[in-house]
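Starting off, we have a lone chain in the form predicted alone, written out as structure tokens.
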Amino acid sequence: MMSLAEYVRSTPFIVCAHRGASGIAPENTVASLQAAIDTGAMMIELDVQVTSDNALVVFHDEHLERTTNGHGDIRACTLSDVRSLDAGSWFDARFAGEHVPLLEEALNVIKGRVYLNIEIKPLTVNEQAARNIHNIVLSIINAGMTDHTVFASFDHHALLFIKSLDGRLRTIALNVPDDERLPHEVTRECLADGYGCSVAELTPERVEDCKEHNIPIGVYTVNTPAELEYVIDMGVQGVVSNYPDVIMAHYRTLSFTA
């Protein structure tokens, strides 16, 4: 498996599965990760939260209610508490019993099969937040996935901190809403290797600026064939999708006709 940097240079387009294949399986579960791999997605995006006993788990929200049968702040729960929850039934009865995975468990599913995009949530600037990011990075290093992982965030200070841990780590600066700066200005400030924005924020000026400064650009969230054709015509290099099955199938038809 070539490094992510090499893959980006040699591949015209990347489809990244959002929280796994979150449109067809419960987000951020092993089921969604496996479904994303089965669709042929090249990359998986996931989120990491930290429990009260400092375990790294794959989970998006700060609170448990939306995607589990639990209640309260996940950061106030122990790993044992979180692992006892049902993280699948809310999506469909077929997924009853799916649990919140440890980051290590998710890495074991992903490693050597697809590339990984970890979104670092905006964090309060304090020592604990720094330790949490450091521990996430260490998990990637210890898994031997440094060359196959990218860290994305709206928190550009977090991206600078990641670069300070190891300048070889790859990062994507997600555009902060209402920030009208061009991509090269954003990425230069936080030393990011790539730029991401929403479909609504995508403009010809941003795409052209990325091309001029050799910055890979990706957009979120692209869920339909029409949206895919629009962003490809605009000149983006990758998309994040809840439905990688739909997007991969349509992309293959576009590739074939091209």
Contents of the next structure:
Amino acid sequence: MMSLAEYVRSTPFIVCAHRGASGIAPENTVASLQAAIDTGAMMIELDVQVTSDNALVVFHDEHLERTTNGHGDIRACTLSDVRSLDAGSWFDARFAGEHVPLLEEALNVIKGRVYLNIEIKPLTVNEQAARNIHNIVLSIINAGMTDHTVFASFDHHALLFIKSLDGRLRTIALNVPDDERLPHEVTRECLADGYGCSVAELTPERVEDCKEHNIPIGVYTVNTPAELEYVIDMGVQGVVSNYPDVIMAHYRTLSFTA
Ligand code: G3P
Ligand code: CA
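Alt. form predicted in complex with SN-glycerol-3-phosphate (G3P), vs. the form predicted alone above:
Time for the whole complex; same chain goes first.
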């Protein structure tokens, strides 16, 4: 598997599965990671939270209610509490018994198969937050996935911190809503390698600015063939999708007819 940097240079377009294939399996579970791989998506995006005993787990929300049978703040629970939860039934009874994965478990599924886009959630800038980010980075390094991973965040201080740990780590600055700055201004400030925004935030000015400054631009969340065609016409290089199955299938028809 070539490095992500080489891959970005060599491919016209990247489809990234959002929280795994979260439209067809419960988000951020091993089932959704496997489903994403099965669709042929080139990359998987996932979110990381930290338990009260400092375990890194793959989970989006701060609270457990929406995607598990648990209650309360995940950051106040031990790993053992979190591991006892059912993270699949809320989505479909077929997925009963899916667990909240450890980051390490998710990396084992992803490694060597697809690229990883790991989102660092906005964190209060303090010593514990820095330790958490450091631990996430160490997990990636220890798994031997440094060259196949990109760190994305709305928290641009977190991205700068990641670059300070090792300038070779690749990062994507996610546009903060209401930030009117152009991508080159945003990425220059936090030394990011790429820029991400929502479909609603995608403007010709932003795309043009990325082209002019040679900044790869990706868009979230693109779930339909019509949205895919719209963003490709706009000139983006990648999409994040809950339905990588639908997007990959449609992308293949577009590449075939191109
Ligand atoms: O790729 C960006 C996207 O993951 C950010 O939003 O809420 O799904 O984490 P969210
Ligand atoms: Ca995310």
